[in-house]
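First, one chain by itself: the form predicted alone, in structure tokens.
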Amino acid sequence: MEGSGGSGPRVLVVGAGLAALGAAQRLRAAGHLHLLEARARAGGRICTRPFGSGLAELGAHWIHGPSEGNPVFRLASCYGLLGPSAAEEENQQVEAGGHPLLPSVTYGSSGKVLSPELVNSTRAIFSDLLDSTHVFLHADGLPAPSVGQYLRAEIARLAPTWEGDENTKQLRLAILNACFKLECCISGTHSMDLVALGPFREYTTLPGLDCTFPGGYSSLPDRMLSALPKGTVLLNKPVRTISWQGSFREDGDMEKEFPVRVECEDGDSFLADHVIVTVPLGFLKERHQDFFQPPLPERKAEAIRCLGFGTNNKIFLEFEQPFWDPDYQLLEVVWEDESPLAEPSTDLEANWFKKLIGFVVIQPPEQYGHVLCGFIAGKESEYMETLSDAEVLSTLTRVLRTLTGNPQLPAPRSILRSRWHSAPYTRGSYSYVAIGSSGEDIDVLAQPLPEDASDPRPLQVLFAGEATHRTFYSTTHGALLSGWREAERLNDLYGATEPPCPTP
């Protein structure tokens, strides 16, 4: 495999995220291969920048499901990417079921900490409801179309049920509605009730207490990127447009017809047999009915249309000095007067900040400084994008007042943020199965064209990127798997079958 030259087919990818480089990483069969990144760095929802005194992780942060069964584990350990605690056999036997295990101290809009036998036995409640959407899995009859409608309908059948006095069962319901608020985070949508409950179990997580890269989550693409031949990615160099099924010809060479020609924002024009698009399912959404010549087959527009794709940001706040205990690392986040079972507000900026699930304490505090982590989704993080720093850092900084109970608090002296929904070839996080979607759009979307398998020009466009995974969208893993299954597509077509390099 070259960078820029070489015998067998001309490749391009669109992208150079995790999908992309796995891609690159894995494809033997081409002669020329180029990545055509948009941005000026590869990496694309992986995204490490210098804060306080350490780094902090505008995109992806934890490996989920650090485990065997993990291919971005398996490849960060291999390049001796992790920390020594990672590789403990019993730290990837722990099921944490697609949530971060972290000591917590849950603070009331009140001023005071919660009791912790109260917030742990609601948020008991509401994994048992979780849990109990497994049944519904390829199940004929549904109770709710959405996962919200659902958990809603149960809560208020249980309500009633609780013991204790109005102001604790009270009390439970703004629990309960803020786990509501940490599952969108997790799922990346607005709201639960956007959620398709026949498909949603089909997500599959994977054993093992979640993990960072102790050198940022960048070290993994820099790593792949590094192994490349010099001048195989291109950045800055956003693609306009992608015609395919045509029989293009270069200058000075009128003997070989290519059937794609990539175009790009600056003019420049790529011709190739096979391109391997990773772009987000948000950009797609936004852009695929100019981006595509000739359009998309209907079924894959449709796919690309239906399925969800949503946003949640992150805030980090460094301190002078911790107001935290040293013992929690998430300070969680409840407006007591909230429920799931009443109407939600919708005025984005009297109330945008109530979104925030909490604050995750960024470790250990002598590599970092004093830095917290807030997660925020939905169309209150987009909303929160339109601010400043400086109206942020303020807002914040009163939350963090009221919900301590010290109106001294001093401010943050630095904040850094992320912007995923105004990022102009992401346009949000990641993908969700959306109500009236399924696992089957999934798969439509990861369908390479053109969709007739007796083409004598086989596998134009393929697809890739964390959406196109059935079982493990929305993770980095989903994206490093689908870049191999898709190299493994042109290298079963050519018959490169020598073992894939490296590894893991």
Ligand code: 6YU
Given for the second form:
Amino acid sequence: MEGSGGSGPRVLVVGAGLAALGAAQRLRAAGHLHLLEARARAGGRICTRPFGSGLAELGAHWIHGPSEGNPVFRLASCYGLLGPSAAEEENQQVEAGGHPLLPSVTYGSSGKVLSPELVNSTRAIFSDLLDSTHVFLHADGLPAPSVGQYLRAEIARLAPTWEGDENTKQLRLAILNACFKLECCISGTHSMDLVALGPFREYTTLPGLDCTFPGGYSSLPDRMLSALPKGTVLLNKPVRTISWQGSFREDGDMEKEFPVRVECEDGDSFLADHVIVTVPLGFLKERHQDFFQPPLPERKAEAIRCLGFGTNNKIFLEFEQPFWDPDYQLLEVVWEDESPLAEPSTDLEANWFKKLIGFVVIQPPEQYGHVLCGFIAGKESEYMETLSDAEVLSTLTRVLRTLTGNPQLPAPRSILRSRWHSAPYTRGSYSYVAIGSSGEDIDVLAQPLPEDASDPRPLQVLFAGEATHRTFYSTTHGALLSGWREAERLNDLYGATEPPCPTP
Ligand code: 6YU
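Show the form predicted together with this ligand, please, the one above being the form predicted alone.
Let's see the whole complex now, leading with the same chain.
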């Protein structure tokens, strides 16, 4: 593969996130290859920033399921980017259900730490209910259209059987409500009522104890970028339109005709035989109508409209001194008067902060300082993006004082947060299978154009990105695999079959 000048086909990739870099890494067929990235940096939703005395991940945080079946784990291990514990055989075998397992403490809104027994037994109820959604995969009749409606109906059925007094039962409901908010962060959605029940368990988890990158998640895309020939990635090159099914010629060369022309916001345009589109589903939802000419086939446009793409943001707070016990790595929050059986508040201004699930303690403090990372999903998260740093910091100081029962708790000394919904080239955090859509829509989104396989100019527009991976959507490994998939599609077309090197 060459940056430019080879004799093979011309390939453009829109974006320089993990899907795009993965495609570039594996494209052996391309004679000319360029990645056009809108931002001033590569990595997309992988975004490490300096914060406190260390680093903060504004986007992807963990390798979910770091084990041999996870290509991000294999690639990162091969590049030597992971800490020693990630390589331990025993960690790779842990069945954590694709999420980090962290020792936790739960603060109630009355300013007290909640009983771990009550919290754990309630979490077990939620987890069993979530597990029971497996039976609906590919099932004909569903008890409810969404995961949220199903879970709430089950909770309403079970609640009368719970032991304990009315206060304990209310507290259990409040803890369950906190479980719903965590699930919203995991699915990247405003409400579990928006997540389709039937296909929910098509998302597949891998074994392994979730791990982080000691040098920052961005060390992975940085490393992949540095392996590409200089000049392959063009930064600050937002693409405005992709014309396909055309007959475009370069000035002064009447011989060669290209089916694809990509125009950038700055007026530059590029002709190509193939373009791999890796822009996020959030961008496609907003822009697909004028982004493609001719417009996308109706089936694909419908898949873009139906699939879900929501917001999950992070708020990093740095403290002079920790107020938490060093044994805990997760500080959870429960608003004691809430219940999944009651209507949630729609007053974002008054209540946005109640959607925050709590904080992950960033470890180790010697490297990062005393830093907490809060997670918040949905419309409340999007509202938070409209506030200033000072407003968020003062609200969270007030919240932490309430939760700890300490009105003197010192305010954090600094704050850093993500704003993925306002980001014009993302418009949210990651995809989910929404009510009214299914895994088939993911496959439709991934289908290259033109749809007619007998078209003499095949594979003009290809689609990669996390939202195009049917079982690993919403993850970095889904993104990487989707990029590799589309590169192999082109390699196959041109018979470029030699084994990939040096990637694992
Ligand atoms: C993971 C994790 N993680 C937290 C948060 C976020 C995400 N993910 P990119 O967007 O990277 O690249 C596209 C590029 O295109 C980009 O650079 C744009 O600038 C560019 N572009 C757009 N328009 C353009 C134009 N017009 N012209 C030119 N360029 C243009 N994943 O594995 N572990 O811990 C997290 C997390 C806050 C925002 C995450 C995590 C998701 C990944 O970050 C994401 O999937 C990939 O980076 C996307 O790569 P890409 O190349 O596709 O797009 C049951 C069930 C539930 C299902 N969900 C469970 C999994 C939970 C996911 N985990 C989330 C948790 C965290 C904390």
